[in-house]
Amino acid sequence: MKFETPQTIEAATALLAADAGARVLAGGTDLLVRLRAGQIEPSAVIDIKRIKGMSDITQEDGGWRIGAAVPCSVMGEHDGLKAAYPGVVEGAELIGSTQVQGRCTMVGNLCNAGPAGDSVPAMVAAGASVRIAGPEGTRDVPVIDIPLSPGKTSLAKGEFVTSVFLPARPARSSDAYLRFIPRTEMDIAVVGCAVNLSLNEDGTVKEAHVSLGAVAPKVLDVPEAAAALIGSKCEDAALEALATAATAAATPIDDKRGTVAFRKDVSGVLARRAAKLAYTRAMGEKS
């Protein structure tokens, strides 16, 4: 197995295009575990951390660009990013243990294409996009279009994600991410929910986005749930309609970690709680 450390995006894409068995290394918390377990046998590992910009968090067009190799712990220490997108940072900081968070990345979590990835629902609710580099150049793609099914992404041969972009948002906007797990720490979400809200001057919801994780083959965008909040101040009636829509949208499976009925019910419960938290934050109140 080869270990490559390209210095440029072009060099990395050339290596990936020339070797179908090559894998990208950003944080490595998924890749190395699977390699040690014998689940994968890559012909080459392409470490992208030495490429300029891969480890940077920068402001861009009023939003934030996060390099593919930025550890989740670094996101949690970035005051500007936390203030703008607390829900996105919450999701990132729930991946693994404290030690894992020092290495793991949102992009790795996304490209692992697991339905229960904690960082993905909040990115989807935020309307985030990723920049993809490949042999034909770069392209920007909505985060929701990257995972196709468990373990499978829409990335073509020779392509890799270089960064995540969180768009600019108006004043009186915020988000939240919540999940249910059987244990108190270091577990995989049985259900995850993210809510992103923007408010009018009078406190009514102007724009809303709701997403669910771990209840379908990939993260779900739930426009029916978001619509239930528009024009409201997240009163009980609106939250009940939101919960009903979230429950209806969830299409989970039965397994040892939860039944279909349980996961559908929890989808509604978490949607209510996440919406209330996002609304409180958007109003400028302490959460």
Ligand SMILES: Cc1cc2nc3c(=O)[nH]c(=O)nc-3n(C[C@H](O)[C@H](O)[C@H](O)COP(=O)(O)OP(=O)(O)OC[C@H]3O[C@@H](n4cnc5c(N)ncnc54)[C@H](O)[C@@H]3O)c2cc1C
Contents of the next structure:
Amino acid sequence: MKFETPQTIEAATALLAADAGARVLAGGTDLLVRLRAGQIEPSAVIDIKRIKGMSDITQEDGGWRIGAAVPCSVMGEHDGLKAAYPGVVEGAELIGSTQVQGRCTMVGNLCNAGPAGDSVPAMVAAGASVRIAGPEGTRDVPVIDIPLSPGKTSLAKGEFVTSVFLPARPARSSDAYLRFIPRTEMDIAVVGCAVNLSLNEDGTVKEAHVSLGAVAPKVLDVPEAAAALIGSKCEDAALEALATAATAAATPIDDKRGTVAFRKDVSGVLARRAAKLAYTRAMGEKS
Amino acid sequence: MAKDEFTPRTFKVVGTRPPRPDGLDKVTGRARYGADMSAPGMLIGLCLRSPHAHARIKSIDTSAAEAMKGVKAVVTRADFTTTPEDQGTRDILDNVMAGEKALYDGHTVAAVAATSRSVARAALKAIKVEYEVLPHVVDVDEAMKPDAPVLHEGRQQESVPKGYSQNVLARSQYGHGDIEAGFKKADIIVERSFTTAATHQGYIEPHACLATMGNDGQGDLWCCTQGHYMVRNTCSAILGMDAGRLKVTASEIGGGFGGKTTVFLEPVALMLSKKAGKPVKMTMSRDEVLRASGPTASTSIDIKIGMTKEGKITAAQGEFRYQSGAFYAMNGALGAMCGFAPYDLENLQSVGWEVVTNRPKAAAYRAPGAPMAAFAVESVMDELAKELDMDPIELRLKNAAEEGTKSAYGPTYPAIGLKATLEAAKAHPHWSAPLGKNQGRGLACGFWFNFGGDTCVSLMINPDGTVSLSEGNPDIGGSRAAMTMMAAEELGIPYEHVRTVIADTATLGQNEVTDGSRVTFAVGLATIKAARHAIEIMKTRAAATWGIEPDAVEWVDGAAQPAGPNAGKFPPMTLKEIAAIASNTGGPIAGHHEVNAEGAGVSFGTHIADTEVDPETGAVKVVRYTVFQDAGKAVHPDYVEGQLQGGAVQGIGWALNEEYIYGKDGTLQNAGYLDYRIPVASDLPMIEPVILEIPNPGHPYGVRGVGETGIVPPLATLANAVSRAAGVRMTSLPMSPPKLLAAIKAS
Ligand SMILES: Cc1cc2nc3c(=O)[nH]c(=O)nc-3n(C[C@H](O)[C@H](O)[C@H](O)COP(=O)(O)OP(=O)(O)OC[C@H]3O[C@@H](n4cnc5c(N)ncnc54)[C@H](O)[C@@H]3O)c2cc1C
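For comparison with the form predicted alone, provide the form predicted in complex with the named molecule.
Zooming out: every chain and molecule, the one shown earlier first.
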């Protein structure tokens, strides 16, 4: 097995294009675990952390561009990012433990393509996109289009993600992410839910996005659930309608982590709780 | 012997909290665990494991693996040509290397030793096993049915009535009185059925060993175990060699909790080494530990208890069905003996069933069999308390066993501490603290026998007046500190002057495994006796120096002195002074003691838990937890507290989320710590331990074992707390969120 540390995007795409068995390494908190467990045997590991810009968080068109190698703990220490997208940051900060936080990345979480990735629903609800570099140049793709099914992404041979972009947002906007795990940490989401809201001046919801994780083969965008909130002030009736829509949208499986009925129920519960939290934040109140 | 018995005294060392002698090594990484040993020319051994729950092994072709460069030995069952004499050891052999059938997912069918791990891995892939997959059964109730797939033919004991599957190996019954008459006298009867899932001890350190077998027929084995004498005896029987030719050294141990009271890798590593002519190291991965070491039994239990309006039990009945994996284990019987042990019962019938299934063979896990039984019995007690609108402590005090009570399993109790734990719980602020929204409080009692057994200790007085103590029991909970303290106490010298080591099997006589909460009791007793033996010799030396009779010398505060004015007037001779001239007064001085220790005092505990239930998700938070347990005498209170806290935490995991999950194909679905959910630190409140000291009459210092009782009450304690918080009785463990939410919604 070869280990490569390219210094440029072009060098990295060239290495990836040349070797079908090559794998990208960001924080390594998924890759190295799977390597040690004997689940994967890559012919080469391409570490992208040395590439310029890969570890930067920068403002762009009023939004934020986050490099593919930015560890989640760094996001948690970034005041601007936290103020704009508290839900995205809290999703990223739920991953693993302090040790894992120092290494893991949102892009790694996304490209691992696990249905339960904690940072993914809030990125989807935020309408985030990723920039992909490949042998043919770069392209921008909505986050929701990256995972295809468990373990599979839409990236083509030779391609890798260089950054995530969180768009500029109007005033009175905020978001929240909640997950359910049987323990308090070091666990994998049984259900995850992100809600992203923009409010009118009168406090009614102008725009809403609801995204569910761990209840389908890939992250879900649930417009029916979001629609339940439009025009409301997240009163009980609206939240109930939201919960019902979220429960209906979830298509989970029975497995060692939870039953279908449980995951559907909890999808609704978390949607309700996350919406309340996002609403409180958007109103500028302390949550 | 009168001196075995407890005599009240004022302690100087016992009861204090000195630093543990193995502490620095452990926090600096210097301590050597099972996988930390290497030898020149060492090979790496790996096991090939069955992917099937139940399959006939039609053939194994190892030729391609053997032909690989770097592969030095491949073994299968065909290499084990000795048939051990007793059934228990034959079962162990069948468990460590499958014979005609693979009996569970993860069962070893072959093993290789190679020059590197990657070569060994490649060699495993090159072994061709032809399986005929057979129907399997993993559930205890299913396995008992007459048409269930059968694991072993002809192993059923006569105690089993007709109409059951051959998988039901034994039935045992305990109790006394007339239950029918007793139930007739009852004003209220509650009858419930319960289930518990299999759990794993969850020790941090995976099994590991380094085996060396020479061409001269002599062997050395380094391994992580709770009992290296057991390892020696078992491995030598399996390999067909004299026990004296195999020397086993116990490594430091990163937890065991009963799971390291048998062998898994060791006989295989020895056989590989024998065949390869080189040392072989084997270490299990976590996945292997979960699939193929010794978890607990899963159970299905029926309990029926009748009471008068006043809360006095008139009759009790229990059926304890335990599946212990692929081989016989006595777990149902232990459950049947322990479940009702806290109570004074006129009429009792308690029946234990031992059932085999296509799962790894259960090993001991802290008070094996008792926690599940207590869960069932104490849940019914709680329901009766609710029905009768009685305080759960009062209800238990009304029925609590005490000195003179005929126990559920037969013998009559000497002085015991159950009532003391209940009274302490009643008086503790926790019992009367207010509860918040969605919170509930649970209480339960638990019992464990404790054990003594074969024990040898040697205590050497060194020329400089320091003391070297050798014992033969791996130190799994701070016992070197406890032994050091008891030796120092008895000799009257400082703690720092004694060093205790765990000797290998060639150094001391037979020692039972570190199990049954026996070590601080039994090895402590032998240590005190060995110290007294050494003191006798030192008194003789002083007497000779002074020219008086040994009888006229007494031992006070670490020195010999004339016993009274009539004995003569000599200044005391300290241990150090006697040691310095030992060579001239008769030679080196050492005390030793060998005993099959009896008189291990039984132990009781009472636990209180407050839990908060999220009614929308079924999530449970443990808000507060207090443990009350009788320790007899807490030699080193830190470690006693640690045992009480550790038992509670493991019980909380068992109650809430830990569980062996099998797929339809009978394979284990959660062989890792992501999905086998042990509580993490942030899941738990600080567990408050309250130590009670009701001296054990059978130990010179009053010591009782404390290691196991702590895991007996928590399952029931949590179930009672959660049931009260959620307003629905939970009869199935674990009370994982999906299960609890479903129960809440159904109620
Ligand atoms: C102890 C522990 C706890 C964990 N807890 C959680 C948790 O709570 N929630 C959760 O969601 N996850 C959890 N994880 C999983 C993991 O930490 C996360 O998925 C993490 O975000 C992965 O990021 P990484 O940078 O370490 O990815 P890596 O391991 O470096 O990569 C992951 C995958 O993505 C690919 N990849 C990485 N970067 C790129 C890129 N730029 N372009 C294309 N492909 C790329 C890699 O080839 C690999 O297949 C945990 C892991 C561990 C070990």
